[in-house]
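Presented as structure tokens, the chain that follows is alone, the form predicted on its own.
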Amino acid sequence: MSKNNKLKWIIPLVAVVVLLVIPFISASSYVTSLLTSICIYSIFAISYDLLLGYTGIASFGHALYFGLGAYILAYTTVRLHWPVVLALVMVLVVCVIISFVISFITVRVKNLYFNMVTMALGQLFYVMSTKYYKITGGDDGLPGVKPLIANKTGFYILVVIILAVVFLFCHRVVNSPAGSVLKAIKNNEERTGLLGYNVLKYKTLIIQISGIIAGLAGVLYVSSVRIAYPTMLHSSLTLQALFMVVLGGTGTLYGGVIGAVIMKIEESALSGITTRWMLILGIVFIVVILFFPSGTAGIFKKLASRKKKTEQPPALPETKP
């Protein structure tokens, strides 16, 4: 194993334990809380890439899938009284069908209708779920759902470890045969289609598998919250994705953790000195959109070529028979 590749896996290695053992190290109730939604937006970022990054899917109703793994978790286990291990695999079925119906409607237009279609479908649930009140229980949301573990250290240490296992399951889907085709519907969709790859296929396999995760990520939130609100279904919680995934890095997985980290620090820090917080947010992801195109992935991995690049001897010059 080369150096550059035990790198990619010491870093990450590194990260979760660090992460794992910092509530043991700060007593700080917030600062586990703190972490804990990181981690979660961190889920959330990392479904949203797999569409932008790697295929080139630019969808405006993604929240969808997080508000529904949020909402069907709290309706089976506060209203139906279901145990946990039901109401999960209930958010995973309803997850795979939805996302099925939605790719199904979705995939055969592109971009700007794309874009529309899915934003208005998320519209659609949002609006949905203000006005179902003995189902979701409309503006006022559905509280009384309970932890999946009830020490908050304890589920912590679970959300971590479904983000490492989220992580190495997309590392593995973008590097195998069908992360490659994704590749080459990003770069050139119509060429791969000629090339006798079923792009519809490749296309709705990745939206289910988003999906999902986006679903889990819905689920883990509503988990530390304990309530289900419309929000959660809203187009600005897309937008929100799509901030920390350009603020990171598209097409490198570890750039949504990235800007889930810069996005999650920055409005706890400055929510509490300026209610405009949202616009400095704003400021912050124009400038990185006009000079840093790549996110911070891509000035991490500048500076890491430039120092290889100071590294290699110089060439010897051609000496003349």
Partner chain sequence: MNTVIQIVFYGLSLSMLFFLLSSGFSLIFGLMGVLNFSHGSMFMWGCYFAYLAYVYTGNFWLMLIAGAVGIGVMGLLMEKFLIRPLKGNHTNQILLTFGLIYVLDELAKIAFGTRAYLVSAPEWLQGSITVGPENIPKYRIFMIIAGIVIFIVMTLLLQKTKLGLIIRAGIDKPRMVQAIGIDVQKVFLVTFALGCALAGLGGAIAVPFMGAYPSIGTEQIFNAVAVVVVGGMGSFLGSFYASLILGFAQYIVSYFFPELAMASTLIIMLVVILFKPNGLFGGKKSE
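Think of the rigid core as the biggest set of C-alphas that the two forms share within 1.5 Å after superposition. Residue numbers count along the first chain shown, from 1. Here the structure is a predicted model, which means the values were calculated and not measured. Compared with the form predicted together with its partner chain:
- Once both forms are fitted on their rigid core, the CA atom of residue 34 lies less than 2 Å apart between these two forms.
- Once the rigid core is overlaid between these two forms, residue 280 counts among the residues whose Cα shifts by 2 Å or more.
- The two forms, fitted on the rigid core, differ between these two forms by 2 Å or more at the CA of residue 112.
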Contents of the next structure:
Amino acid sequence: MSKNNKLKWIIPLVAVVVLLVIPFISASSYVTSLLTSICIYSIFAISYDLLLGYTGIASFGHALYFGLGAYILAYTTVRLHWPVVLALVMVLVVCVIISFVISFITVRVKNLYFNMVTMALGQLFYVMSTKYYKITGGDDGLPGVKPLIANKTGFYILVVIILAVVFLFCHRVVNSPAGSVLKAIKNNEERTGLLGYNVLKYKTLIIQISGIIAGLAGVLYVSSVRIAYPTMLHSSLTLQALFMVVLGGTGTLYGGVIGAVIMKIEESALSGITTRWMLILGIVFIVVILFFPSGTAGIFKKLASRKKKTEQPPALPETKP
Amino acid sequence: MNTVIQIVFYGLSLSMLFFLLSSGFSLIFGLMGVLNFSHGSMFMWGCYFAYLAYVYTGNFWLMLIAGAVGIGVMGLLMEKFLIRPLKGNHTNQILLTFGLIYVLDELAKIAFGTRAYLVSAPEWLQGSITVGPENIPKYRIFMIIAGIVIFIVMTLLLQKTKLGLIIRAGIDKPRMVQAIGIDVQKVFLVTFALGCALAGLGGAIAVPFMGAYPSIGTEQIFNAVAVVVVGGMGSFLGSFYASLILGFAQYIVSYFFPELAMASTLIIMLVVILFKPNGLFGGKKSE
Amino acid sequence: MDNILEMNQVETYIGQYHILFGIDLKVRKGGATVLLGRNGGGKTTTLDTIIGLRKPSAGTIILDGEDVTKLPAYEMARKGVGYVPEDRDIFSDLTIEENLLITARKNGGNYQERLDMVLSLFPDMKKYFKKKARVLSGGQAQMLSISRALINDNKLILVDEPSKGLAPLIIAELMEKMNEIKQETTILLVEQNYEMATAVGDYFYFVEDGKTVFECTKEVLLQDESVKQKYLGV
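Please move on to the form predicted together with its partner chain, as the form predicted on its own is already shown.
The complete assembly is shown below, putting the previous chain first.
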């Protein structure tokens, strides 16, 4: 392992240690719950980045998995009194099925169909959550969810550990041989197919992993706020995931974490001033897409590469395929 | 008999609403490859522009014009300042229009709050007409006629004018259009504005029927997406037929099982992607 | 000014790939200049760069004494450059008439005269005049694509592999037509078909790995076996 590689691991390691230590230094429960929510959103963002950053496919219904994870845990434990383990298995099964259906229908055709199908499915589930009052509790939601760990600090530590495991797992995935195939798919799907790789299999796999992790984030979230409600399925949540990833930098994994930190801090700062913080988020998002399409991570990379003075070929206008 | 008459008229008016909503969406996508997810939000703003015109002038026709022109101008600005700078990077374009949904929705909430504003149709469009044993609201019939008129006008525009020729040529061979001396940038601008104006007009026509409220956009974009998939990407005629199919399907399903209406649309959409990914009526190739 | 087009050390990227490394060529007014060379050598990119569909990163392009290096495609077309691309790129949803109508420019000469000329050159176009272009066969599509370039009184037309995928009989007909066309309009032709290239061409450039490596007249090409062997592998 080179020195550079070792350094790469020091930052996340330090971050995890710091995250674990904070609640024992600061007694403020506000800080703990803010950090809990940042970590959960980070997991959600990482699941999104796995898809967008490593395969180039954008999902416009990613909140679907998050909301399903939340609702299934809430419904099975509150209404059906299932044990948590069984509820978790159910979340896993449903996320696998949904992601399989989506990928089965869309991987054979253009990514555009994936964009549209995820958008439509997301909308459908959101509307259903508001209409099927008997199951979902409608706009009132499903309250009374028991947290996975009753102690707030304990739950927080669990979330940090899961975040670390998810990060490590995704890092493994994208740096495995399968990960290189994914990058090749993102660069040139046709050519990768011609090289003999089963493009469909890899895309399906990543869509599923991404869905499961997003479902897990939903489970953690509902367990921390103790109520499942329709907004957890709303496309505005998908936008938040997208925002975190694009802001932090796509295709980096840690970009999602950076994005989650920025977004949650912005949210808690702005929600005191305005209730329309989604407006600010939307505007910032558009500005980032227009002027810094590779996100904050991209800015760092650009600075680094400028130092090296590598000659870049001039940018060419892209033509329509 | 009752049921049949009701299904014909209500299904048809719902279809025309879908057509007004999706034709501009499909046109823009077909020519420019831009999937404008904020199209539904433009429709919603069309409702509000129409509402404002109604409040200040009380004139029904001015109200329709306000919706179309207001959103047309919005489209001009959007193409010039948000779409063009992305230089044809379709992924970033989709991401941007997705973000724009929330900007437009939040702005509507700030300006108008979350309540629904109602606009009444002009007197000559109030009340209903008796068709056999059934009473059909006049405004439903107006919507059907409006949809058909706009379909005919747009078809003439695409078939008979130079702009129409260029749009059809551009949907087919975007590169070549430039190589025969056409400034494709300008055509994009005009087409984008035109497509948005159609959304605005659709919103204005819909407003006496459904009112103006902020979440119309996110509710309706679902239908626009479904129409484009079923009709074939970028096929104008296809979007007309697909509107009919989905409008009738949604009405019939909601007549018997109200809660399954949206699901029926989704299922039709998924089946079409699975078995006929180019849409039922041609359009752009999907590989 | 005897050169209608000059390219000096033109370089072009496609995305991040460096495709053209230095194209030098001069197209003389009148007649046909031919680009020869193996597939993937950059011939099509050269034409795309001339018409402005791709932007060169270095070098200059001079059209009729005017620097047109940075001009976009639509302005190049308006300056009198017609393009017959490799895949014909006819507008299949439009009729033959509409294909010609949409291409005709105000500064492209008298439309009726040009149309009569094109229709007498390619009688098939007359036959299918009101039909959608998608019904045309491969050879007819090629003729429509060439007709489109001739509907304006262009200074120069760029023709990319007209013989590609066509039957020998149709290629023979096409050769004849090309020879007729070059009496009126300067042609820059990319052609793999050696027979067609030598039947139509007056002057030849060889493009290899994105560079012009050799140029010669028709006489030299026909007589000097070593040139053929070295650059064409025949």
